[in-house]
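First, one chain by itself: the form predicted on its own, in structure tokens.
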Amino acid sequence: MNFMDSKQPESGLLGPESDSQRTLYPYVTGTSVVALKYKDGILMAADMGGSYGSTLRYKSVERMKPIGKHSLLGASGEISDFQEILRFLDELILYDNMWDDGNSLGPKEVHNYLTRVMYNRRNKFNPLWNSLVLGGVKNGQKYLGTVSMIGVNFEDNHVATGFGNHLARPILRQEWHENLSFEDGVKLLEKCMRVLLYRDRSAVNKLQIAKITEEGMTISQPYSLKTHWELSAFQNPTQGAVGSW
């Protein structure tokens, strides 16, 4: 008997929808977001760096997007699992402007309707592999929130994801104040990439920051952040080690 002739039966005790995959293990992946408020709105910033397993292999992936007319998304993770998000929240935001009453979602609403929906994807035990941040103004309220890839969510005056939690929120949690100004709030971001960039092998040294306010919202040109390498640690980082060459 060929077996290679053979043939299987159509359904079997998968079912129909056996030949439909999802994403059940990450593949290519952002790291850190950090995002803080500051006098007139909401700061965010992430680099552009694509992970392929360990290896860095995209420089340009853009990681923060603006939704509806008051709230910025910003992710860590999955990329394709970013892309999908991305198209529940364009269908809600189309549902929500048909209504056409002079009325649109807040940041608030659109952090809660992350939240469900990440943690029914949990349920479902297939997970959105993302940690997502949510910052917005609307009427005048500063509005900033994260939620994690099995729906745990919170508010805050400053949130980051990935290492950015263990790495860059001491930093703000230090430094961090309610009259930040712009440029003052630009500059704590960048210190806080910065050690991101020298700690965090899946950084890399070419990020974006957007800015939302009551005015609007706008997402800066990638540019890269000045570093410094001549320390003898960086220099010479084997030197000592047992078993070295």
Given for the second form:
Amino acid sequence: MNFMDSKQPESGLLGPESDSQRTLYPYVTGTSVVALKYKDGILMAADMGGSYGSTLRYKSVERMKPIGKHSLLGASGEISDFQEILRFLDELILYDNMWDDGNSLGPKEVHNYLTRVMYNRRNKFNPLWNSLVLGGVKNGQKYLGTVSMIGVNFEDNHVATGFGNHLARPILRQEWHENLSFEDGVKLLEKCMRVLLYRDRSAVNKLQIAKITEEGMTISQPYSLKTHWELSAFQNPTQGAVGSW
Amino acid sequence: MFRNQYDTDVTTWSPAGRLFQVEYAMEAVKQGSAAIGLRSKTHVVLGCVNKANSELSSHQKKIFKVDDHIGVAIAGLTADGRVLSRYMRNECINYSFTYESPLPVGRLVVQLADKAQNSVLYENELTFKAVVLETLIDQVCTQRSWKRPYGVGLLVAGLDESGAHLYYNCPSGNYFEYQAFAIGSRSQAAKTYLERRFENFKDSSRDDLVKDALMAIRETLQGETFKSSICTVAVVGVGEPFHVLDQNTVQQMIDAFDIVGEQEDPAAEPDTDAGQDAAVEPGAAADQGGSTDEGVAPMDI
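I've shown you the form predicted on its own. Could you give me the structure of the form predicted in complex with the partner chain?
Following is the full complex, with the preceding chain placed first.
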């Protein structure tokens, strides 16, 4: 496999930063992705913001994409790196289909492939600046996992990236159960997304929810959540937070 | 002075449109001691006859485990067989490193066939092919300096998400999927046995499959007593990773099925004679090659 980037300067180790072809920091980033297993498959949610530093620069970035027939990929972090990953996966799935032999890569295979790509790039000190969530269903088997920028990966019944790890997963730990219906699953995700919207400054109120089951996958049209900012906790947010302004 | 002008290297065609080196390589497969394979919906069984080179030596291993879900039985040049099974092991291990799942058998077989083909192709074509197939084949083993076909036939048994499979890969780079097949010396007798019975194999139990394997192996013997020491049997199937059955188990099965040594009926022999003639006398093989093994079918290129 060839995910090598174009010529790297030989000066490498000691060269000034301006010579470097590596990603040193992300430019346009997306924030959290939240996903969970439910009765029939996987549900995933992500907003559509693209931040340029702390500026909310783009408002319609699709951060969840179908991969082959059985998998769904959500990404936070550098948007252009996500697009590159999508190119790798497009090629991967294309070559897989070209065998035309009835075998196909399932979510587990794609997840492991991503793990290898991410870890390989971090070993080149040129990471793909993303946290990825991969969900899917194949042969009645639900699969949900995540990979970080440096290749750390695991599977779980519910996962989240970035701020979602701090704000959404405690809610999921409390409320998730094996037999969530589709409606309850969506409600739970919306609850998480609302909390993120309130407390994560890079979140925007325009999100999509994606569903993948044995029958196939759908990614919803963008929509907004109802918010209520008049809660007393929001009135004077720094009260009691010593040292804050 | 020369019996055959067209058989000195792999890249020269005869005016009749044949590649003699390739045909000789396939002849090498027929010289090797027999290997057989058969499958049901859930299991594949491989078997082979172990022939020692001399009274003083042990026999060579003819069945190799490639991965938990794939194994091969070989007939022909054992050395080539080992090179190819090492390649297959490599491919399997690389695939499970990248995808954490077993390599589909059909794909491995195609890669193996491409590799056999690579050792046959003309050098220019070979480098071209190498570029085209870069993503498909591990280049470590590509045959660059020793241009000759592999002199080995492989029965590849495996299990993947589409079920149990049995393939035959031959030196010409062709491959075929089979319900049951036999290769090597006196394999025609085993083939005849398998052809008579293969329609029942689909729903056979594992043990019945092993029994049929033993019966087919016995068909290839010439006058020897059939005992576990002269054969190896291996199984792969649902819930059963590829493994070679140990000798005691095989002996017990031979005893239990009571398939010990009736003498071989001489009808099975013409096949062998024809095969050996061809080997001793390549020119002759060229002349009769087509007719020698009519009906043995898929071996022609």
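Between two forms, the rigid core is the largest collection of C-alphas that superpose within 1.5 Å. Here the structure is a predicted model, which is why all the values come from computation and not from measurement. Residue numbers count along the first chain shown, from 1.
> Is there a C-alpha shift of 2 Å or more at Y223 between these two forms once the rigid core is superposed?
After core superposition, the C-alpha of Y223 moves less than 2 Å between these two forms.
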